[in-house]
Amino acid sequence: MAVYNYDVVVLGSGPAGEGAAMNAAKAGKKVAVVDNRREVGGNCLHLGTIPSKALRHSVRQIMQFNTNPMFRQIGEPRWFSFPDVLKSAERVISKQVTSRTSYYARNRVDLFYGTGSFSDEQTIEVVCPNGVVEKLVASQIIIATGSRPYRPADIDFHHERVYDSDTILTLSHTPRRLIIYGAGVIGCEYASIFSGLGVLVDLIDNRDQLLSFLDGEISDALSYHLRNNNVLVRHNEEYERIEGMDNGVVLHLKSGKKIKADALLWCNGRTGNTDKLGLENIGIKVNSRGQVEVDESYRTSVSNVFAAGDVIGWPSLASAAFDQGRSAAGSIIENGSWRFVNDVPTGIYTIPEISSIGKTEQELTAAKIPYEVGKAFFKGMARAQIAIEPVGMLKLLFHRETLEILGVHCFGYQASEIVHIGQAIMNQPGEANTIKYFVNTTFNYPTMAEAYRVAAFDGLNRLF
């Protein structure tokens, strides 16, 4: 058994590990990554968020093509696969496996590939692919591994028509009608996709409202533009139990309802990869979902143990993973870059998309703080108007008398992007993130950036 003694090893090579690694090697730590894959980039890059947005993009390309009427000039509206749409994000992946790789051979760290375990507090053995045992002893360890799809005992997740969110970029045909059962970010960016390439979609929700977290006028929005695009969605249900069968899957609802479909896909939470890393060995316990508790500076109960991403919990994005695995490894460095990531956006990759930061009305109006509303519509925007893209808003959250920006919702084109001008304003310092500001910068027209100035007028007038 070969020893190889590192300052840090991470386990994972996701956001939070990549994070965590880039850190501690840039400020002159010896650094080793462990991931169980062949290939750097963990679940987001294979199995999660790359592949689901690169899939929403090229189906959000055809839906433009069968509906703008310029392209009836080349020709009549095109049916796409799911496996031709699939290859789209293949080349993606590949691309960044090759991009994230370099990031590590250029900062000299050091990459296993096999399944890493505790056998003690400062030692992590790795059981490779071809069965050797090696052996990464290190004064700190970052437990970056991510999470995978829950999956209850009592589903058959190897029959062939039941799929969850890593084993759906398996389908090799094109179902004409799909049961997603959960409607989470997941379960509504998969209805996204699949309704936009004219598979019937049921939608089932085990909740009364579509992504209750989000601002209400925003969910309902969703709400609507789903169903607009014939996604049954069907609130406040429980299975009770799933039937696969040779030519589709009978989902048995609590209801007493009985949905046919030719798959299922299960979208209905994520659990901590945490039962192979042998945290037994060191004490470490994690709760009923695989997860790992960490204070504010990502420690877990050992003091030389770390951990970062999806496999802590909240709020489980990739952007927050690699801040969060960045910050881990900034509380072993201490070079001033640790943080407690918390000023998180939330993108959802919809069709239209949704992204948002701050406080809901619901929110403030709970904590009964007097705020006002400020809304561009994306239907009267010049830049919006010359891609076809009518569908949507910006709707700024600002208090009454101190016109401090509280709250940034948008839902439609260029959502996710658009956000982080909001973002950046909130987090200045004094009165300069206030809602003045957009009225008083000069945009580039046409552009959608210029929705902050139409819906900080609009807000600006409502005041009395």
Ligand SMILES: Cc1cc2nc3c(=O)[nH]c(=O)nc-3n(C[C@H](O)[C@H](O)[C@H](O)COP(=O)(O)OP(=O)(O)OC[C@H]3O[C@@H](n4cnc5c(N)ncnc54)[C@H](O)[C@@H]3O)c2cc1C
Given for the second form:
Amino acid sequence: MAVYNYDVVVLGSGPAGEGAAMNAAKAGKKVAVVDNRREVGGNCLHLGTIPSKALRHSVRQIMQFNTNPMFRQIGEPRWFSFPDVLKSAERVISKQVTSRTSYYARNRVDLFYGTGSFSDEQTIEVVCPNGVVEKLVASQIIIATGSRPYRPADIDFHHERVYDSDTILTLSHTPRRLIIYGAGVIGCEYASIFSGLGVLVDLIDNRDQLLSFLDGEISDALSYHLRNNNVLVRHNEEYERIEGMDNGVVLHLKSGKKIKADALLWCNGRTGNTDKLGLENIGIKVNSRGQVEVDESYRTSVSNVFAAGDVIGWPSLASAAFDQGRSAAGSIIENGSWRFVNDVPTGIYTIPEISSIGKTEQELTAAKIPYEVGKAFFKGMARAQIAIEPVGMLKLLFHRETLEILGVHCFGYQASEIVHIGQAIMNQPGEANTIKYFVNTTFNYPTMAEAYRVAAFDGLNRLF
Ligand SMILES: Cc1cc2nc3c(=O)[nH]c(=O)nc-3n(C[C@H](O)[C@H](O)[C@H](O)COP(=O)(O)OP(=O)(O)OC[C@H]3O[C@@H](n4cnc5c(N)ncnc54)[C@H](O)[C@@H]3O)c2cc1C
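Having seen the form predicted on its own, the form predicted in complex with this ligand:
Full assembly next; the chain just shown is listed first.
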């Protein structure tokens, strides 16, 4: 067994692992990254964020081709198969692997492909696919092993018609009807993707409202547009059992309903990838979801072991994972790059896209904060009309006395980009974080950013 010495060893090469490794390496530390896949990028690149976003982009293009009358001059509406659409995702993944691999080479970070586990607080054993075991010794170790779909024991995930959000990427046909169990972000995104391909989707929600953490108006808009696109949303339902058959799958609900479809996609919960880490060897405990607890420095209960990304739970987003990883390394190198990542925007790539930051109307009302609302509807905006993207709205919530921006909520075309303008202004010090910025600043025209100006005037007009 070969033994290698490092300052920092990072387990996992997803966004959290990459953020951690790059920050430590740039500070002059000798760094190694271990990943049990033969390519970098983590589940984010290979199974989660990137494939689902590439799929969505292709589906949106197909929808535009099928609905824009201009395209009728070159052909009738066409339907693409799921495997055809998947090819665009594969192209992006391979390009991303190439560029991300080069970051490691450029920063002289060593990559080990194999499963890593702790044999003691400073030693990681890496079992490589060929059976060779390498020993990495480091004074600091960062766990960034991410998460995977939660699989309840009573569901047969080996059945050829039962998928989770990882295995759906192996689907080799387009089902006519699909049940999506779980209406969280991933379930809603896949409901948009499949319904955009013309698949009849039953979206099963355990709760009475989609994505209830969103501003109520935005959640309502999502429900409306999913239904408008042929998604049957069933609220307050729980599965009793899932019956796989040769010609389909039947979902038996506790309410007594039975739903039959060609396939079922399970999107209900995720588990931290901690079971193969040998954490019992160093006394780190995990919760019932397999997640590791950390303090604000991203330090675990063992002082030289840190953790970041999905493996620590909330918010389980690639965006946050990268910053958490960078911050975990920041705690080690103490160069001022640490920050506790708690102000994370929401980006949901449903059709329509949703993004928000700050407080919702429900939260402000509950806290008795006197706020006012300013709205801009995309259907009236020149840029949205040019792009033939009339669905959407930007809503600004601001304090009616100080005019401070308290929340930015957006759905529709480019929502996940638009929100960052509001985020930047919200983060300005002193009185620079008010809605006045948007009426005192000249915006490019026509742009989607103009929605801020329209929404600000709308809001200020409501004041008396
Ligand atoms: C369908 C889907 C869509 C999503 N869309 C978005 C989105 O639009 N925006 C967003 O911000 N987030 C999105 N997410 C969430 C995002 O993918 C995760 O938050 C992100 O991947 C977490 O990054 P991470 O670095 O913590 O771990 P991961 O990306 O999970 O990477 C962890 C890596 O560690 C490896 N590993 C695990 N155990 C070991 C071990 N013992 N030894 C060595 N290696 C190990 C894993 O195989 C993996 O390669 C989505 C997730 C899914 C499933």
